[in-house]
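Next up: a single chain in structure tokens, the form predicted alone.
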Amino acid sequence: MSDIALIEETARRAIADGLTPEVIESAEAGEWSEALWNRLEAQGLLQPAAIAESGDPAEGLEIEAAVIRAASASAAPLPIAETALAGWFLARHGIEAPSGPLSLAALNGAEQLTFSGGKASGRLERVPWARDSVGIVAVAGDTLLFIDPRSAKLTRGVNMAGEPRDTVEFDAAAPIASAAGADREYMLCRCAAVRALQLAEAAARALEMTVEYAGQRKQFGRPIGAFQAIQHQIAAAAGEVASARVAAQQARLAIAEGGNVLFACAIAKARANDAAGAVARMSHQVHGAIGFAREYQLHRFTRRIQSWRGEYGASAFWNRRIGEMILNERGRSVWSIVTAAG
């Protein structure tokens, strides 16, 4: 077993243990997973690029998509990929990253956050985890700044899934840190590749479950994943989730080696987008009235699914990025931009 594959294996036994029936019930009714939580901490599973040995970027962000793959195949109710995103941020511009849940702003065109004076105001909406996080970290024009959500005024919300998607509020607050040099497209970057990697692995824990379902589940005498209609459904979802893996791993690639982020992570998250979503679709077919039931555990992908879909970038934003792409690339072919190291 690989170094790699070891740290997953690590890190899904580890919120297997932990994540009991009790666990979820009490995330679902917005209660903090302390517990689990201290868990993954004491391991060290919480920042993973710390976790590397060498300073090689590319074994960081294989060993947190490592971390992110056990966290999203069990739908673990805890920021663990806002946390170890949050970290590498503020790694990248020399802040230390302090222990406990770590939150980012969502990054898009709506945000109103401006920084001025050492001071920080604006609105920040939809923040992952903000009422349960040490600090949120986010981007006032070309600075990046470490904020403490006690310092705001925060309303909660929550997105389909039920997982914290809160407003705060800043009006002239002190970060706790800040730094010059802040790319705001590139971190918008950075959080859709992570978020495609998290739909893939959804999409394929969900395809999982309908493959065992269909196996087990029998109609007129057989099981109903000996149906022809039944096997294709799920050849079809087979096929879209290796396509969003692939893609997710091609935007971890182009990170790491620094060339041709932004195709590869457009690319990454409008193809997670589309792939996670029919199979979530597909799941919920094949399964029927079943799949929607509370104690059943599918809908506890399907959601996040459809909840993560729109964040850091829908499929329609993406597309159109593409698009644009392509068309400014004037006299070179599509192909020869898709190959192409930057």
Given for the second form:
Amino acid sequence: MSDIALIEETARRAIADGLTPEVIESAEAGEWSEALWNRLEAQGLLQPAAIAESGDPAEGLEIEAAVIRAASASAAPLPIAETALAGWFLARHGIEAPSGPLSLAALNGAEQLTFSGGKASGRLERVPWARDSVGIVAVAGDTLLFIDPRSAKLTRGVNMAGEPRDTVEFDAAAPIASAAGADREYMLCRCAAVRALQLAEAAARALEMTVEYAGQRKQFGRPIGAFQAIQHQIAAAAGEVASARVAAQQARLAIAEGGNVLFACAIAKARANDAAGAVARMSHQVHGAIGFAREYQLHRFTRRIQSWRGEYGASAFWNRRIGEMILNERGRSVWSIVTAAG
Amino acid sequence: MKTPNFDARMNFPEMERVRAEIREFLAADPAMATPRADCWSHFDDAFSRRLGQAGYIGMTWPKRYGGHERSSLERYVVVEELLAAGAPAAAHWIADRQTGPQLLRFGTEEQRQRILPAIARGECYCSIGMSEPDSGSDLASVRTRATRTGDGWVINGRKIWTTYAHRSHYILMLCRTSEDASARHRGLSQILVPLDSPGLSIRPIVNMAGAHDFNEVLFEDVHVPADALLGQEGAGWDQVMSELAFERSGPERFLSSFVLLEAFVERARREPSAEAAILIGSLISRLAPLRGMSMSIAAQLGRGELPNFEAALVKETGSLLEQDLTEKILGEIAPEADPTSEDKFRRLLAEAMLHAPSFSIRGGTREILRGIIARDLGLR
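Can I get the form predicted in complex with its partner chain as well, since the one above is the form predicted alone?
Now the complete complex, all chains and molecules, led by this one.
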């Protein structure tokens, strides 16, 4: 087993051991899953990329992806991806990340934050787990800010999966730290690439549950998976999962190797949005009524999929960006753009 | 549940070297004055000979058989560049993609030396002899029979949808060589038949685009020598299955009408719109990961693996994309297709639309491919 696979397996086990039905229920009710968080932190599974940033950046991203795969495949109700992302940006800007959950605000244009005279003011919407985090990474102009949510007015919100998405308003708040040289678009791309990976892995798990269910559920005297009408829906979804996973990997490679980050991340998010949406629809159709029931676990994945599709850019947003990039490169063939991007 | 194995890490400098070379070759070639939609169904033997002379056919084969001992990823680059440029690549396509590799894997030394160098020169073309009038998706039901005689085989039966049989040199047949009804699959063998054999007749089948690439090939007491057998007698089914990873995984499953997208973008650059940008993005965001998947398979084939599951996934998602590309451009934005137009975009749109139904049929129908995927997922 490679190091990356070993890390993924370790994370899977740690989450599986700590994610009891009681933990799932209390997280759905809005409670912070302290014990599960501590378990993962004790294993050194949080902020993996920030840890590796000092060494090989590509390896750091692969370690981060391994942990996020494990978290997404079990729908762990914690800001594991957000903490990794925020930690990675802090490390890049030479800011030491504190221990504890982190968040970041990289929405596509809706938020406004200003920074002058050492104080941050403005409003950030739908910030993941702001209420539970020890700090939020955000960008004002070209300054990276690391802000304490306790210095803000916080209004609670959730996404369809019950994950906290809070609004925070700052009025001349002094950040914990700040650094120059931030790039909002780069941050949005990096976040979109991570959501793409989460979507691909949640979709992979929904597909796996559906294959298992179709093999067990019997109607008309045989497993429903023996019917071609079912087989073909599931087969088409397998193609969606495979391409979403590859798109997420291509985005990671572009980030690690300094390729066309905007192009690769836009493709990854658009592809994962549509792929995961199709897999969610198919999974519910094949599961029938039971998949719609709260007691059954499928919705933990499909509610995340339907929430994440809109976060950090829905498909039309990214497809338009890709199309405009191509249309604006007058004199260059589409093919030369596609092949240059890797 | 089996998980497909795709790895999009592809960063080899030799790939970009060969890309620059083939682009230079194509830019200077006279055949490229008229790029074609569904270009690998356009036959131009002079073009294939020039390509062969330049070393772009049989690229991965050993030099002693006329090959060039380049990597499977270098070959991948050449193939995708031909498709993206709309090159008329039909003449050598089947021989380079699957008949040659089958000869390398299963052929005798004599067979390889006799046929492979001519294929690599771009002078010898091959057809696929799988489907029959009563055997399409149910391939194992083929009835064309090869019977042993004193010095070889006598073949009787008919093959259909044999692309360019009328302009090729060999047909690689899947024949029944045993009548044991309990061994439907084990009674099959592959036989390589010269298309000018006495007793063999070729009848054209014109397609809905008005082109003649298909044929029906009739075999009436066609005699071939014993060494026409490819591989083992009775192993035809397994051999054909190993051929399909080559047939199904390549970039022709999603790039055959890429020139239409180029022409659409040229047009949209003159009159930009948000709808056009979103459509272009929605196609590119499907194409880029597919390309990664297909290249990953090329690397696996180069290592001697047979990724049939992955190949089925590429063909299935690829043919959907190819059909959507044409469908969305024609159906939503630019309906004025015209196969006779001087305008490149209108002509390519018509060519692509009139070929689109074949995308999810040739090389295994959508239904067969979804069945293969379902089997590998453990559903059957």
